[in-house]
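A single chain, nothing else alongside it, follows as C-alpha cells in the form predicted alone.
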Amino acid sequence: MKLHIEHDTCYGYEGEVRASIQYLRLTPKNNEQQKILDWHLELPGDANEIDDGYGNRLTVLTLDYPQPEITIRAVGTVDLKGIDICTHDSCVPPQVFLRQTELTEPDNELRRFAEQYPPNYDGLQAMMRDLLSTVRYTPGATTVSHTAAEAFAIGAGVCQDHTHIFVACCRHLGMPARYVSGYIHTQDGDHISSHAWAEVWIDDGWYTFDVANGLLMPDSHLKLAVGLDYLEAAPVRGIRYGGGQESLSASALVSRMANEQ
C-alpha cells in the first residue's frame, strides 16, 4: 500500500520567541515493513540530523533569532509492505525495552491486571482486547503528562494511554516493549491520523499491537520513531525562550496513493 502523508505542526505565541531548539522524530527510515519513496522537511531554519540513541532519525531546529510563531511540515510518500514482523531495526538489544519509565511505571492495580495474562502471542492478544474495553477511547479525558497507571485508573484515555499501559504491563511480564510513534491510514477515507502504538519482542522480532484500533498487522501504519515512552518517540518536542503563552495546532493527514486503490 502506497500512502501519501502531509503533517503541519504550528506553535503560535502571545509574543515573541527570543530562541527555541525543537527535537524533530519525523522522518521515516527503511526497514523490513516500510519502503520511504521520498520525504522531505520543510522548516523555518536550518537542522542538524543525526540518528538517537535508539536509531531513529533525529533533526534539530535550532532558531536562534524572534519569531512569531514556529511552523513545521513533513511531506512524503512511503510503500508498506503488509509484513507483520520486524527484525532489525533498531541498534539496542530488546532487552533495554524492559526498562519502565516515569510515565509507564506500573501500581498495584496494573500489576494486577497485567498477571491474568499469560507472557506470550496469545495472552497479549487477550489482554489487548480486555484493556480496549477496560480504558474507553476517549480523547480528552487526559493529557500528554498523565502516566500509564492513572489513565487505567480513569478508565479512558487515547492512544498514548493505551500504549503506555499496554508496555507496562508487557514489561511488568517480562517482555521487552516499546512505544512506537507514526501514522495510521484508515479504511473510511483520509483521516487526521498521527497515531501511537506498541510493539512487543516475542522470539525473534517485533510484533505489532495497536490497542487502540484492535490491530495486530500494522499494513496502514507508518512508523517514525521508537523509544521507551512518549516522551522519547515524540514526533515534534522542544524548549523556548520567551513568547509567553502557547497555542498549538497540528494535523496529520494520510492519504492512499490514487493508483493503488
Second form
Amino acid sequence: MKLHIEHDTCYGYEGEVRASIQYLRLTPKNNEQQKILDWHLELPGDANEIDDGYGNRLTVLTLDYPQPEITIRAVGTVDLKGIDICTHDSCVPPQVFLRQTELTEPDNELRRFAEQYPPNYDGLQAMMRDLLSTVRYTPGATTVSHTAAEAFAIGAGVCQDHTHIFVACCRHLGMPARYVSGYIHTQDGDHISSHAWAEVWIDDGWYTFDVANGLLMPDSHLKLAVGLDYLEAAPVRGIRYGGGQESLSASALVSRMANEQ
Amino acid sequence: MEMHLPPEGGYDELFDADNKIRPHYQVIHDWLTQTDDELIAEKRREADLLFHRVGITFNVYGESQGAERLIPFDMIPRIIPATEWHILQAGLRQRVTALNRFLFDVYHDHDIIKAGLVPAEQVFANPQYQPAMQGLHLPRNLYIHITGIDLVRNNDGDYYVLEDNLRCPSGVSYMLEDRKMMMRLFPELFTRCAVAPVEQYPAMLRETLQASTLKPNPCIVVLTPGRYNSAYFEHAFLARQMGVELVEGADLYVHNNEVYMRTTAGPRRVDVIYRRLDDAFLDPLAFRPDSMLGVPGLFAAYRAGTVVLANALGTGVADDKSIYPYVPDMIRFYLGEEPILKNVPTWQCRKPEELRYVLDNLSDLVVKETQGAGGYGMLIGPRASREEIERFRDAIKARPDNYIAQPTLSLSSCPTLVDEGIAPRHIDLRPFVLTGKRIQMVPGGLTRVALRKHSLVVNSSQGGGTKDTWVLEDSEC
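Right, and the form predicted together with the partner chain of this protein, after the form predicted alone?
After this comes the whole thing, all chains and molecules, with the earlier chain placed first.
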C-alpha cells in the first residue's frame, strides 16, 4: 500500500521567539515493513542530521534569530509492504528495552494488572484487548506528561498512554518493549494520523501491538522512531527562549495514493 | 602528646601488630610525641583559620539547604611507603585500562557478553547503560579520562578496591589543599621526609583533557551545575588551577551541532567539556526534560563528534555496584593478566541463592544499593539497630536486584587528632587516575578519615574528614 503523508507542526507565539532548538524525529527509515519512496522536511532554518543511537534519524533544527512562529513540515511517499508481522531493525540490544523510565515506571496496581498475563505472544494479545477496555480511548483525558501509572489509574487516555502502559507491563513481565511513534492510515478517520504503538521483542523479532486500534499487523503503520518512551521517540521535542504563550497546531494527513485503490 | 594504641585485631598504619612503630612512620611518631600539646593545639587553630579563609567547604545534603560545612582536616599525615605505592600504581593502571576496555566493548561488539562472562541483562537493562553510546567512536577510544578508585586496607594488611568512581569523582581539590596546608604549617617535616609532590595534578589534568580530542590547542571548559552543588568549590578550583573557563549550562549553546561559549569577545567554539554534571542533566532535549542545568543540543553535538565530554556519557554502567563483582574477570578477559588489586567478595541479591545468604546474615554484612553513592542507602550490619536491619530486609526483598552485600571489612586505622588526644581512626584512600595519551596519576590521592570512634563511614557527606597523603620517595622517613 502506497501512502502519501503531509505532516505540519506549527507553533504560534504571543511574542517573538528569540531562539529555539528542536530535536525532530520526522524522517522514517527503510525496514522489512516499509520502503521510503520519497521524503523531505521543510524547515524554517539550519538543520543537521545525526543518528541518535537507537537508529532513528534525528534532525536538529537551530533557530537563532527572532521568529513569530515556527512551522515544521514533513512530506513524503512510502510503500507499506504488509507482509512481515515482525521486524528486526535494532541498533541496540533488545535488553535495553527492559528498563523502565519515569513515564513507564509501574505502580502496584499496574504490576498486578500485568501479572495476570503469561509473558508470551498470546498472553500479550489478551492483555492488549483488556487494556483497551480498561483504559478507554478518550482524547483530552491526559496530557503528554502523564505517566503510565497515572493514565491507568484514570482509566482513560490516548494512544500515547496505551503504549506507555503496555510497554510498562511488558517490561515488568521481563519482555523488552519499545515505544514507537509514527503515522497510521485509517479508513474511518476515527483516530488522528499521528500515532504511537508498541513493539515487543519475542524470541527473535519485534512484534507490533497497536493497543489503541487492537492491531497486530503493521500494514497501515509508518514507523518514524523508537525509544524507551514518548520523550525518546517524540517526533518533535524542542526548547525555546522568549515568545510568551505558545499555541500548537499540528495536522498529519495520511492518504492512500489514488492509483493504488 | 598522649597517643592511644590501636585495638588488637585491626591493621594500624603506624603501629604494627606488636605495637612497634613501622619504619616509615618513625619521624612523624617522634615529632608527635616530642612536640608539646600547646603547639599542636595552636597549629590546629591555624589550620582551621586558613581553611576558612581559603573557603574549602562542602555542602552536606540532608541538612538545611545550602548549608556549607568545613571538611575537617586532620594534621597527622597518612604515609604510604614507595614500594607499596608502586604496587598500587600498577594495580590502578591495570584496573582503569580494563574498565575502559569494558566500556568500549559494551558500546561496540559486546565480546565479554558473548563470552558469557557478564550477563547481557546486567549491562543492557542497567539504567546507567546509555543506548546513545552504542556504536559511537570516541577519540582514542577513551571513556574514563578521570577516575577515582576507592581503596581500603583490611586487617589482613592487603588493599581492596571498594568501588570505582567513573562518573564525576570528586575530592581532588582537598588532596591539593591538604598538601599546601601541611607544607605551610610544618615545612620542617618536608625537609626531613622525601614526600612525593602532588601539586602537578592540575597540569596533568589539563594535559589529559587536551589529549582527549584530536584537535590541536582545544578550547577546554569546566561545566558545573552551579554554586549550590556540593562540589562547586572544587569545580571553581580546578578551572582556576588549569587556567580554563568555569561555565554553567546557560553559558553554552549549540549551533550547527557545535558547542559555543558566550564570552564578552563573542562566541567561542568549545572542544572539550570537563563536565561535573551527571548524564541525566546534560541536555534537556535528550535526557531529563526538566533539567535547567544542561545545554539543549549538547547530545546531538556529542553524537556528531564535534565535542568531547570528559568523562564520556554512559560510563556509570562500569562503576555500578552490580557490575563491580565482574571487574577481576574483565582484567583477565581484556588484558590476559591476573588482577593486582583485590576485589571485596560480593553477594548479588539478584541471584536467589546469594539473596538467601544475605537475608540470613544481615547483621554481619554491609549492604549497598547498586545505584547508591556517597554512603547514602547503605546498611552496616554489625553497627545497625534491629529496626534498621528489618527496614533493609523489606527493601531488599522488594527489589533484590537493587542490592549487593559484602563482608564488613575492618578498615585500617591511622593516628588522628581528636578530643581525647591522638587516637586511631579508620581511613580509606581515593587515588585519582588520569587517562589521556597515557595513564598518569599523582602519588597518593585523597585519604578520608572517619572522625567518630569506630565509625567506618569516611564520606565527607557523612561527617568524615581528610588527611594529607604522603607517598615516600624512600622506604623510610
